[in-house]
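One chain is shown next in C-alpha cells, namely the form predicted on its own.
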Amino acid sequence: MNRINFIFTVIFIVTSAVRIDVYAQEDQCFICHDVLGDKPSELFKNDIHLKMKISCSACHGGNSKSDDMDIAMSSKEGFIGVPKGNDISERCIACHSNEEKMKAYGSNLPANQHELIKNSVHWKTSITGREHILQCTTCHNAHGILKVNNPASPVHSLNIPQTCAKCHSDAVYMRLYNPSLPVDQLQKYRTSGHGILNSKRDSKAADCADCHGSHEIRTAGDIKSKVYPTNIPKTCAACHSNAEYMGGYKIPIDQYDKFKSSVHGIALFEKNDLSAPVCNSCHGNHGATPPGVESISKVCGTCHVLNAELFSGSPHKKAFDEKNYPECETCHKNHDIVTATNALLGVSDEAVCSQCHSESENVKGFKSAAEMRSLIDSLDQAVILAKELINEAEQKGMEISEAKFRLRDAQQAKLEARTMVHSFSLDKFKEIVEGKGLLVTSSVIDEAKASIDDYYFRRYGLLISILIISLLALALYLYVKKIERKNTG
C-alpha cells in the first residue's frame, strides 16, 4: 500500500510540474506569486484546481489576465481579495452546486454538496453569530485542495481522523458548541479495530465519515443521522454485510441478518425500543472492538447486570474460564439472540443445558437442568390455570379482584425464576418457584375455586328457595280454596 501511494505521489508531483509550466504563461497572479515563493502559491501547485486550469482569481476575482498589479487587483475586474466568513463557501458554492460547470471542467463530482451541509450540525451558526462553525477550507483546505482518493488529501480516508480531531480533540474548542461531547475520540479511535487498520495505512477501515457522513453531518439525536439508533445496524452493515468489500478480513458478513431476527433487533426495528442495544451497545463506536471471551459477560452485564453477578458467582463460573468459553453468548449466542424461554432451560435436544450435559457426562447438573425445566413448566400451567379460574370467576360475576392482583405475584416469581437460572443452584430457583410462584398460584387457585363454588352455591340456593317458596305458595293457595269450599257448602 505505501509503494503504491508513493508512485502515486511521484506521478502527481512529476504531471503538477508540467501542468504549472504550461499554465504560467496563462495566470499572471500564479505567475506574480510563485515569484514571491508565498505559501499559498507553493500549496496552489498541487491544487486540483491548477489542474483544471482554475485561476485564483475564479476565487479571490480579478484580472488573471493582466500583469499590472493595478488592474488584476481592481475592484472593477471584481477583486475581492481574501474572501472571509460564509464568503469562503460561497465562493466553492458557485462552482460546486453547478452541475453544468462541474461537467465542464470534467468532474464527477455530485453539485448536492451544499444541500447535504445545509442540514449538517457543522453549518450551524458559530459563537460569533456572523458564519457557519464550519467552511469547506477548514476540512479541504484553501490552497492545497487534492482529491479525495489522494493519500495526501486532508480528507482521504487515511487522513480523515487526524483532520476531525483538529476540532474534536481540542477541549476548549468543543466546549462552546457541545461540552457533552468527549474529546477523546482519536484516542479511542486509535485502540479499535478499526483505527489500528488505518494505522496500519488500510484505507479500507471505516474512518469517521464513514459512519457519520461527510457534508450531511448530523447529530446523533437526529433521526436521519447515520448514527441514530435505528440507523447504526444499516450503517455498520453497508461495510459488515458487504462480501466483496469485507473479503480478506476472516469476518462473518451475516451479523446484520441475524440482529434483525433478535431479540434485540425486534425491540428495535418492530417496537421502536430506542433503549434496544445496537453494534455499538456491544462493541463500542470510536473504540469500536470485537468483545473478547473475559470481556463478553461485561459487555452484557451493563444491561443484564444481576444475570452477570448471578453467573460470576456461579460453578459454571469456573468452568467456562477453564475451558475458555465465551460467557453469555455461549448460552445466548451474539448477533442472533432469542428470547429467552422455558425451551432454553432442560435436557431437551433444543436446550442449550444438554450441549454440555447428559445422562453419562456431568451428571449433576443434567439432573438439577432436568428438575429446573419441570419446576419452571409447572408453575407456567399453575399460573394458566390460575387464570382461567379468575377469568371464569369473574364472568360468572364473582368479586375476585384480590387474587387477581396477588397472581401478579406469580408473574413475577417467573421472571426472577428465569434470572435466577443464572445462578445454576437448584436449590435458590426452587425457592424462586416453589416459595413465591407456586405457593401464590396455589392460594390464587383456591380462591378462584371457591369463588366459583359460592356461585353454583347461591344459585343452587337460590332455586332450591324458589322451590320452596313456590310449594308454600302453592299449599297455601289449596288451603285457601279448601276453607272457600267449606264456607260456601
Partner chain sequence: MNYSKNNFEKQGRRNFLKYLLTGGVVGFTGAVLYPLIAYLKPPKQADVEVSTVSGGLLSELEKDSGKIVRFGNKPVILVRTINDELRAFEATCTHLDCTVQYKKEMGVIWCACHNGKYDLAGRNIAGPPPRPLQPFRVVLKGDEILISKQS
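Next up, the form predicted together with the partner chain in place of the form predicted on its own?
Shown below: the chain alone.
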C-alpha cells in the first residue's frame, strides 16, 4: 500500500513539474522576460500565480501566446504595461472577488477581501486624493506572491510586524497621513511578550493583524474596530481564552471571564463607560506584557491617583516591597477586581487586613483595622439613619431640603474615608469619618428629628384647638339655652 502511494506521489510531482514547465513554455511573456533575467520574472518564478498557470498578461494585459513582442505587448491586444494607482488592486480584485473564478483555480481563499478592505482606513484614506493609501501589492508584493502560510511571505505571521513597519515606522511617510500617529509600534512590539515570541519564530504569537485585522483595518476610534475599547477584551480573548491555542504557554485562560464580572468589566460592558480600563490599559498594547510587581501600583495609579499616592506614603509600602507583594493586587486582585466594600476592611475572615494582621502578629495594624472598620460602619449606619429620617420628614410634608443637601457631605466623607484607608493612618481616617462624616450626620439627624417633632406638634396642636373650639361651641350652646330659659321663666 505504501509503495503504491509512493509511486502515485512521484507520478504527481513529475507530472506537475512537467505541466508547469510546459505551461511556462507556452507563456511567451515569462519566456522572454526570463531570458532577459529581469527582476519581476525572477521573482515570478516563485509566485503562487505562476504555479496556478496565471500568466503575466492577467495583470499586465497583452497576448501571452504570441512570441512577437510587437503583437504581445500591443494596445490592440489589451496591453496596459505596469498598472498604476488603484488599477493595481483592481487587477487583483478582478479574480479575488470572484468566487467561481477562485474555485476554478482550486483556491479556498475567501472572496470577500475587497468587501472587507473597502471599510479599512487604508482604503478609505488617501494621501494624494487619487488613490487608496495602499494597494494589495503594498503588503503582498507584486511579483513573487506567496501563500500566507509560507514563512517567506511578507504577510506570514512572523513577517507581518516588519511589513506593517515599512510604512508605520517611517515618520516622514506617516506624517503625510496622520502626523500625530506614533511610529514606535514595532520598537515597542519587540519588547512585548508577543514580539519576543515572534522574534523566536513562534508564529502563534500575536502580530499586528491578530489585533487590528488584516484587510478590514479600522482606526482605533472606529466602533467596529477590533481595538475599539469595548472590543479589545474580546480581541485579546480570541487567543487568551482559547485553551487549545494557549496550551503550551502556561498562563491562565480565565482572564476574560474574570474581567467581564469585575468592576471594570461591568463599567465597560454594562455602563458602556469608555474610560473603564481594558486589557491594554494595564498591559500596554504594542508593548503588551504583564505589569511587574513594582509597576502594578503605577498602572492602577494612572486612574486611581490618590489611592496610589497615599499608599506610597504609607507604612505598607515598605512592608510590601520587602515581601515582594504586588501593591494593589494583593488586596484587590487583578482581573476580577470587584467593587470595594467595607467588608475588605477590618479583622473578620473575609477582610483582607487579616491576611497579615492578627491578634498575635502585627498587632498594631490589627487594632487599627478593627477600629477603622468600626468607624466606617458607624458612618454608614449614621448615613442610613439620616436618610431614613429625611425621607420620613419629607413624607410628612416637612421642608428638609437644607439638611438633605448637607447629607451630601457625609456621603462624600464616606468616599474620602475609603480612599484614606490607603494611607493606613488611623488618625487621618478618623479625621474624615468623625470630623467630617459623623459631624454632618449628627446635625442632619437632629434637624430631621426636630422636623418630625414639629410635624407632630402641629398635628396635636390642631387636635387640641379642635377640642377647644368644640368645647366653646358646646358652652355657648348651653349658655344660650340658659338665657332662653331665664327669659321664658
